[in-house]
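Just the one chain here, laid out as structure tokens, in the form predicted on its own.
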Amino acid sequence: MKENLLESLNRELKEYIDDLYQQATPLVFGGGNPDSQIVLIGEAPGKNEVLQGRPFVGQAGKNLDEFIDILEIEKSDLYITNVVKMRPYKINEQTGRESNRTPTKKEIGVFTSFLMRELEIVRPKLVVTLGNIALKCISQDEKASIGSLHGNPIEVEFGKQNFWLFPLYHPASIIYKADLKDTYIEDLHKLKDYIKKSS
């Protein structure tokens, strides 16, 4: 039942985005277990995600595997999605190559109502956001900062439902800032304890 509702929502989103941008736009939809009580939300897909049509593959997928190992849960027990379902990119003027960029407020705004409906279908008890973009979107607070809120559960109202939000640094951030690694791992252990207590 949930699978059918999600498929219908995805078709609606694809038509809306293609119409909005006046071109066929590759989208990466959420995936995993729609009956999961835990939803993982990232920022937006990158090149590998678009190529494979799934969220969190490539380097991001390796980080996700570490995440799952620490939590001692199965990947099949999670539902994974992104705030923005298309790849935000810029083109390097020297090389002509595409590289990822942060989604704009407009892009986030375009996808937020669909994310609300996606979560209304899945109905998680716990949403784990990865990075600032997902945190600001789910908390509906532009001033929310991962630096001050990471590693602590927050009760939020998003759309028509309430759930607990657990903000984490984005796994990719530890690639660029090695000093965040210890904090990230510590937060994962806090999340593991939180999941055990609330299950």
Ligand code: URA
Second form
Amino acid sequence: MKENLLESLNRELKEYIDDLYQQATPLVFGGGNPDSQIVLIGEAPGKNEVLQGRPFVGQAGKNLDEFIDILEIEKSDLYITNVVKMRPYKINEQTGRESNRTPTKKEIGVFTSFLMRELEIVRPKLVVTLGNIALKCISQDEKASIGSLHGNPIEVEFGKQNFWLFPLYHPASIIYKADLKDTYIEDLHKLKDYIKKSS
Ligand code: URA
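Switch from the form predicted on its own, shown above, to the form predicted together with ligand URA and output its structure.
Every component of the complex follows; first up is the chain already shown.
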């Protein structure tokens, strides 16, 4: 049932985006267990995610897998998605190479109402945001910052739904800032205790 609803939402989103950008745009939809009470939300897919059509399969995904192991939860039991479903990228004019970039406010705005509908279908009790973009989007607070809110649950209203939000740093952030890893691990243990207490 939820699978069918998600499929038709994804179809609608693909048509909407292709129409908006006047071209066929590869999208990476959420995946995993739609009956999960826990949803993980990242920023946007990268090159590998677009190639494989699944969220978090590149280097950030490898870090995420390691972190999910700490939670002692099977990845296949979670539902994992992104705020923005297309890859935001820029092209280096000299080399012609593509690289990822942060999604613009406009891109985030385009995808937010679809994310609301996606979460209305999945109906999680707990949403774990990965990084600043997902935190700002789900808390609907532009001033929210992962540096001060990470590792503590907050009750939020998102669209027609209320749930608990647990903000984590983005798993790619430790690729660039190795000193965040201890904090990340600490936050994951807090999340593990929180999940145990609330289940
Ligand atoms: N980073 C994200 O935020 N999402 C992905 O799917 C991959 C990398």
